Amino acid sequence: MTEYDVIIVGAGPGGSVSAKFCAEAGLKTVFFERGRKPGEKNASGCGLGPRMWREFPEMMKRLTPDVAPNLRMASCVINHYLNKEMEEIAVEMYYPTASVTYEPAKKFITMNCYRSEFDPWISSLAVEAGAELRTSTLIKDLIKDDKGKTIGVQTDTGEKIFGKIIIGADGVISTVAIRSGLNPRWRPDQITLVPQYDFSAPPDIIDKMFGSDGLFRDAADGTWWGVTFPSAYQVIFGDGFHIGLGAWMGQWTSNPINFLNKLISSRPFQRMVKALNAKPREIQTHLLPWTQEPIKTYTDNVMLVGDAGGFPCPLEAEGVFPAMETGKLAAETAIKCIADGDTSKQGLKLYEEKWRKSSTGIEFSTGGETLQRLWKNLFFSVQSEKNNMEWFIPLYHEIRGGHFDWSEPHIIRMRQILETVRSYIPQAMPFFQKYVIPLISDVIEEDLNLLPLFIKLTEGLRPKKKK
């Protein structure tokens, strides 16, 4: 009979971090990967935020182009705005702002990396620490004792492996979550389907466009906002880029790929493809949890990390950092509970206490619900009965760009802009009161009712005629 202190199902970022910290503490640790190597089953790449360097400084120092050849810094984000006719009416570029307090984050927004490079590297750190990695192994079930408590796992070949603690790091369709009873099924409003296209592009052309001396200096991230498709994200790597979009499963009104194809076939996007000499390389589709609150993440002898626990950010569903952070916290909990001889759900409650105080927990505890409600009813409202992007994009365009027009005296243009803005107030006001004010209230931790003030302000938008 094979026995371990800790069994970890999944060798992605969360599972590998758990394995690394458990092994470093001297626990007999094994982690399983269903693919031939970690990262083989993952879709394309990811953007690694500065929080990773703050939370895992020694580890992230070792992420270099030697281990991830297509690693690319993004110090700037580009926003594209498309109207109902799929014409690009605005483009914005933003670098880190003055309010950023974490020094490295003043230089970059993300480091972009293929998961096929990142996952093998991070799993190698766990192996280096003494964890045992078993690849090409599918965990099909959990082993339970006569009291119903999980005591091990069973592979698809029938092999049984026993352990004191099982950590589920096996993604959105988590065998550990399902078989332990922690999450038998996601609700349609808790999960998103994400189709994306992966493109190859010559590295020298990418450098000319997005390199340190390129047209868009050190840009490697982008968002596409539209009236006829949900918000789309673009991430640029050393030899290509991917473009994808998503929405909650209960929100799609037609095949998700149809919405992505609208963007891909648009003239603005095709101009970029032509400029980069890019070629479609692969089409990918994956599921992601996108919740207002993580699910129950622990029970007797079991903890869930990363996607398995519903930890991706409630705003944009970024999941690599939450997986790594919760993986570390689960390892810390396992180390203490095994030392104390208490791996029951009472002992493992420490895990939830830890993650709720963490950076990941803060995302959910202060505004997770209001953030997501705003996001869902604005940039992802294109399939809803009330498509708020129909008024938001032209309103935003008018406010941000109207003053650049020289066709009239400036004072006349200002009056025209104010009149146009005023015409959108009947649509914008209810939205603002319903979704924006609650979010601001969460941010400043104070109840607000700004509707009377806004009514008074908007009444004054109509210019008065001079006598």
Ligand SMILES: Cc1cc2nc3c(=O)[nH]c(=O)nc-3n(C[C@H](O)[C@H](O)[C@H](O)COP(=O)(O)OP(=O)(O)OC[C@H]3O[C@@H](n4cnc5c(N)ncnc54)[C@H](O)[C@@H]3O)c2cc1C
Given for the second form:
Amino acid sequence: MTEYDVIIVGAGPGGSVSAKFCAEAGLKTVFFERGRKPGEKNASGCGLGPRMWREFPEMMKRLTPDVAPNLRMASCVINHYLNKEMEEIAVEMYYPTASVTYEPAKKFITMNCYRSEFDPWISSLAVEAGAELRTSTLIKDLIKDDKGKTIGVQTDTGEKIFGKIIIGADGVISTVAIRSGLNPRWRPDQITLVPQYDFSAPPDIIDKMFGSDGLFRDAADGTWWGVTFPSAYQVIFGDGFHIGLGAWMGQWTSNPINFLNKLISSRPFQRMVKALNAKPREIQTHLLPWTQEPIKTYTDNVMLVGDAGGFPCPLEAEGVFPAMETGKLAAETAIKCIADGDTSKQGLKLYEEKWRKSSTGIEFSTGGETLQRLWKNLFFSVQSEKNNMEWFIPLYHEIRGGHFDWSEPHIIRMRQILETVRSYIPQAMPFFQKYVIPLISDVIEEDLNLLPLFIKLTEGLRPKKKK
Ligand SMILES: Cc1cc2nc3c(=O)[nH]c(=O)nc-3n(C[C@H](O)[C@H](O)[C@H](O)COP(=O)(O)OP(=O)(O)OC[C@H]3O[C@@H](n4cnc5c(N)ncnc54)[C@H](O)[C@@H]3O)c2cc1C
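Given the form predicted on its own above, what does the protein look like in the form predicted in complex with this ligand?
To see the whole picture, the full complex is given below, headed by that same chain.
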């Protein structure tokens, strides 16, 4: 019988950060990974957001091409808009805007990294701090005392390991969440299914296209918006890229792969594949929690971090940073509660107090729900009864691109554009009332300074009558 202070299930970003901070504080810490090495069981790669550098500066300084050779900076997002016929009707590129205040985020939107490089690196920091990593070990169950409180874990070979605190960092299908009773199962509206293709491409061609002197300077993130498929993301790495799309479990109207195949076989996508000389490498399907509110994340001797707790951002499902931040907060809670000798749910309540105030928690406070409702009913409405992309894509195209026409005098063109925009009002207005106005009122409620600004802006929009 082995006794640890802290047992962590999972060596992804959440588990590794928890293990690092617990071990640094001198707690006897073990973390378990079912894969032969961390990262083996995850999606191919991810875009890492600047909040990771903001909250973990010392750690992130060490994520360099030496440890992650295919790391690629994305300073720009390319947006592709496809119509019903799957023709590309608009392409936009966006670099960070003037209102960005965090200095490094003025230079990059994400740093793109394969999980096969990121997870071994981040878990090595925990090992370096003194945590014990046990790979190829599946945790199958929790051990409970006669009062039903969790006191340890059991592996698939029957080995029992005891600890004062168990941190569930075991991702979307979390044995710790299920067996502790914190989350016996996800509701279909809390979880998405995400199919994804991974492509290889010659690094020199990627550089030519997306390098700092490339045609699309430092663009390494892409989004594909369409009328017939839920919005898709593209992430470019040193020697390839992946493209995926997702939707909530209850929302799919046919096999998710069909939607992705439709995009991949479209002419615009195939043009890009050809230009990059890209070859399909792997097809993957993963689950990802995408909730309006995390689940209950603690009980006696147990805390849940990252995906296990439903922490990915309610808008864009960014999940690596929330896993790391909740991992750190769970570690801080464990350190304090073990020192105080109170690891009961009353003691561990501190964890929820901490994450609610954190950057991750703010995402779920006012606005999280309204943002996700808007997002869900627009870019992901393709499979719903009311497909809002049917009017949104042509409306957006008209507003942004309508003036690129020299076939008429400009004033006539303006009238044509306004007339077309007006024809979409019957569909757009109910949408704005239902989803956009509640969001604007949430934003204003959060920061009342914006109210006078909002009034002033709308005042300026009212036409002034000529005397
Ligand atoms: C297709 C896809 C693309 C994504 N892209 C991005 C992105 O670009 N940027 C971003 O920030 N987020 C992205 N995410 C979300 C992100 O991957 C997750 O939110 C993040 O990995 C959560 O970290 P975690 O540590 O909580 O869990 P995980 O990373 O899932 O780690 C859990 C670990 O626990 C192990 N494990 C599970 N069960 C057991 C067990 N019983 N015993 C032992 N070990 C176990 C697993 O093997 C795994 O290594 C994406 C997700 C998907 C599915």
